[in-house]
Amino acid sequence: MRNPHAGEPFDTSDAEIAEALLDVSIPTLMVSMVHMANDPEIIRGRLKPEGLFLNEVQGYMSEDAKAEVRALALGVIRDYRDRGCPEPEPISAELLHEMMAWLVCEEVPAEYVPMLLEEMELDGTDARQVKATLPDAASAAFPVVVIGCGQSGLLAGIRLKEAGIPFTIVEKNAGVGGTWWENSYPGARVDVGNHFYCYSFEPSDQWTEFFAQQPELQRYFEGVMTKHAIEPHVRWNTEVLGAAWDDESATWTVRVRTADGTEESLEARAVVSAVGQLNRPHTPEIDGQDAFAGPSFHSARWDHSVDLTGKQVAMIGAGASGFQIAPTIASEVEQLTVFQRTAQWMFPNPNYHEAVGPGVRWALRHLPFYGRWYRFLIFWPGCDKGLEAARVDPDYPDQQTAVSEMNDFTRQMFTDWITSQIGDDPDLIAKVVPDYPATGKRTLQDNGSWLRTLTRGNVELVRTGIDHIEADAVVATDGARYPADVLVYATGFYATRVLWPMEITGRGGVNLREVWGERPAAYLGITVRDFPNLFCMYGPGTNLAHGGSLIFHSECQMRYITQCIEELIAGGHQAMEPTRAKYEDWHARTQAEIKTLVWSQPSIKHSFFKNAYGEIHGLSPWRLVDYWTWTREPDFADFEMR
């Protein structure tokens, strides 16, 4: 059977091919040509990329060089087409490593190569799949409940089905997608390139934008759910209230509430939490907010029945959501007042709103391994480089504004970008340039739309705190009154309250919320001491602020979890939980490591990464390659098996 990544045969005309090549990533095209022509000399000559930067689309080469490559490619593709588009011959590991280094313009350390080859699936094998090997009767006696049907819960369902393990997914919403179901506010889009922000085993050649908007993302997950026939296993509009472990029967009793308010119980031998960290909206308590006469809502609960045309809109909060909302609605409202507590660092991404041309979609579908190499190309710049850039140099002076020489360079680069977009308005510059180290909070992306929005005559950025809200206005602490017809809270989520508000009771009646308090911890972010057969996806210490994507992490986690459940069944075990030594050592090492990174700097206030004590328990301080290695296969010596 033909490798699904080798491209579909085509009879496209020369003229149509030439037109398609105007859209594509030229460096990616060249490595695809190596496959088509079985000729590595294509990348050993003078034509090569001049560099690589995050969010690459067409390649950093001169226009003359690109034109020369397109002319060469037309001949190679024509020959490949006329030979009937045969499946290319396998390429040696040495040549693949050479192609990687050529494509990203630097050496790719050998320790990364196995991870990258697994991610790219050039052999057509989904190595993260755990195939069914257990007797049906044994598996049938081990039902699993998955909490949530966002990207990680859907993935859990797919992997459990492949392994032959029975499961039920419980989802509080009416459809699949999690954050991409709930966050339908104007302008909502992903900030990881879509050709990487999708399952490794389910790439898409249908993305219409390089950073897709919410409706397209939700449709992607819905399509994957349908393809893998997961929906019959999902209970929609059903919320998990809590779960309790019974040691004698080695089962979890999961309490759920349906849409009509009825409460039920589900029995499970294992529970997989796939609830995410950003699913409970946070609306701050402000004096007088209940007296506001007009529509008011959180960005994650956007009221699409409200017409903003010609309205005075006050938006409280200007983090990731506000960055996307403001540029989208500014042209239709009469007045937009944005209340921002802390300025945000951003890096320039000129392709943030760019459409994917038809030539790219043609190449993804037809050119051998084009899509897999492009996935690698956009993954690599965000693969651990951001982690080293975030490391604090303890000897660096004045760490209020930068934590290292590299961090100060980043600060200057970001500052130049910001000031270049807003002209010579000193008051606005003072408002939008942050006063803390670059990348110290979630770093946002901008193609200029946010900053240009702030220069509009009908938009005002207010950095003064809010004193109270009146029926038709927001009043700042300096007494200034800002009229409003509609109030939008873009104020984020309860990010540090992991698995909240569910009540999880473990062995001996231990309450998870009481055990964790403000300091949630899980071994590898997955398993918790005293809570047998409870597995977390996107658990404590696994949020990514330095690169990669949560889908990559989810795939690592679910392979690990599936193997754990298989061992429970195959070994005839009732329960497993991490040893106390492993659990405590992991948390201690993670905390020690996170404190060496910029996000923990005391100069950074009001970060959703931090708890009430200024500690960070949600972020991962580890390299992607290390986390991939640690989760590739469980070491059952790390667990107590009963």
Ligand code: NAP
Given for the second form:
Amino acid sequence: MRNPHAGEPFDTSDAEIAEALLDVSIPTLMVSMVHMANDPEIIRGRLKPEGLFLNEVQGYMSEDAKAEVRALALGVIRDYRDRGCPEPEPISAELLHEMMAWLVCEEVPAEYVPMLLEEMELDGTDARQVKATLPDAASAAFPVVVIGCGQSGLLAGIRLKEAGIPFTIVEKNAGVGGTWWENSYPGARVDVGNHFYCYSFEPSDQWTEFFAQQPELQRYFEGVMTKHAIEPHVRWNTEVLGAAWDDESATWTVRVRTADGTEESLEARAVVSAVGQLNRPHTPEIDGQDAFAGPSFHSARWDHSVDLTGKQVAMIGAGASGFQIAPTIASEVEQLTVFQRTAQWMFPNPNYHEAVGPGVRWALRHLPFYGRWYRFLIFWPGCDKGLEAARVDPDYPDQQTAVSEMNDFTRQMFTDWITSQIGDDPDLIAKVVPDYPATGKRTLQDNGSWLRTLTRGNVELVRTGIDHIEADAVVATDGARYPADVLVYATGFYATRVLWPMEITGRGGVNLREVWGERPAAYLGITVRDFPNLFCMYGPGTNLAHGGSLIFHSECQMRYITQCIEELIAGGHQAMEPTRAKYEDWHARTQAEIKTLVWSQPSIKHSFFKNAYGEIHGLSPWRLVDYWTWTREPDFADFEMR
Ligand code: NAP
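Next block, the form predicted in complex with this ligand, ref. the form predicted on its own:
Let us now look at the entire complex, which starts with that chain.
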């Protein structure tokens, strides 16, 4: 069978190929040429990228150099086509490593290579899949309930199915996608490049934008669900209310409520929580808000029946969601007032709204491993570099606005990006340049649309606090009154309340919420002491603010979880839970580590990363390569197996 990433054979004409090459990433094209021509000299000559930028589209080379490469490529591709597009010969590990370093213009440390090769699947093998090895009868006696059918719940279903383990996914919504089902607000789009932000084993050559919008993302997950025939396992419109562990029978009883309000129980030997961290909308309590006469709704519960044309809209909150909403609705509304408590740092990304040209889609479909190398190209700049950049230098003098020299450099770069767009309007500069260290909250992707929006005549950014809301206005603490017909709360989620509001009771009837309090913890972000056979995806300590992608983390977690469940079945065990020592040691080390990073800085007053005590329990302070290594294979000595 042909390697699925070697590209589909084609008979595209020379002219059409030449046309396609005008769109593509030139460095990525060159490594694909190495495969096609089986000739490493293609990357050993004068033509090479001059640098690497996060989210690059065409590559950092002069236009003349790009033209030269295109001319060369036409010959290589034509020859490959005329030979019938044979599957390329495998390439040695050394040469692959050389190609990696060449593509990203820097050394790729050897410790990363196995992880990257696995992510790229150049050998056509999905190494994160756990194959079914157990007798059917043994697996049949081990039903699993997965809570949630978003990105991670769908993945859980796919992996359990491959392993031959029976499962039911319970999803409160009517369809797949989780975040990408619920957040349908105008302008919702992903901010990790889509050719990386998709399952490693389900790449798509169909993305129409480099950072797809919500409908396209939801369709992607829908397509993957259909392809893997997961839907028959899903109970839609069914919410998990709680789960209780019975030690004697070693089973979970999962309490659910269906769409018509009926409550039922499902029995499971293991539960996989795939509920996400940003799932329960947070609407702050503001005096008078109930008296507001017009429509009001949260960004994650957008009311599409409300026509904003010609309306005065007040939007409270401007984090990642508000930052996308404002530019999208500004031209439609009569007046938009944005209430922003804290200014946000933004990362310059000129390609953020760029469409994927037809040539790129042709290359993804036909050129051997083009898509795999492009995936790597997007992955690499966000692969652990952000973590080093986030580290606090305790000797750095001005901890208020920067935590290290590198962090100060980032502040300068981001500040220049902001001020270059708004000129020398001191009032606006004072409002939009953050007063806390760069990257200290979640950094937003920006192509200039935010500040362009703020300089429109019908848009006002208010940084004064809100005092109260009246029937037709929002009133600020300085007494200023901002008339409003529609109120949008872009005020985020209850991010620190993990697995809330479900009631989960473990061994001896202990309640998970009481055990955790404000400090949720899980060994490797996955398993919890006293809660046997409960496995979390995107659990405590696994959110990413330093790069990577949550899909990458989910794939690591689900490989680990599937192996745990296989071991439970194969070993005839009833239950497993991490030893107390492992669980506590992990949490203590994670806490110590997170305190050395910029997100913990006390000068950051408001951040959904922080709990009531200013501590962070949701984020990962760990390198992706370490997390990948630790979760590759469970060490059952870390567990009490019963
Ligand atoms: P968020 O980042 O938590 O932002 C909430 C906004 O509401 C902030 O401006 C916050 O101000 C404000 N706010 C909250 N409570 C308030 C109060 N009581 N009074 C006044 N203002 C208040 O929420 P989000 O924008 O929905 O984004 C959440 C996360 O979802 C993101 O960080 C990201 O992980 C994800 N997301 C990603 C994308 C994407 O991929 N592009 C898009 C949307 C969301 P403060 O900053 O002062 O707290």
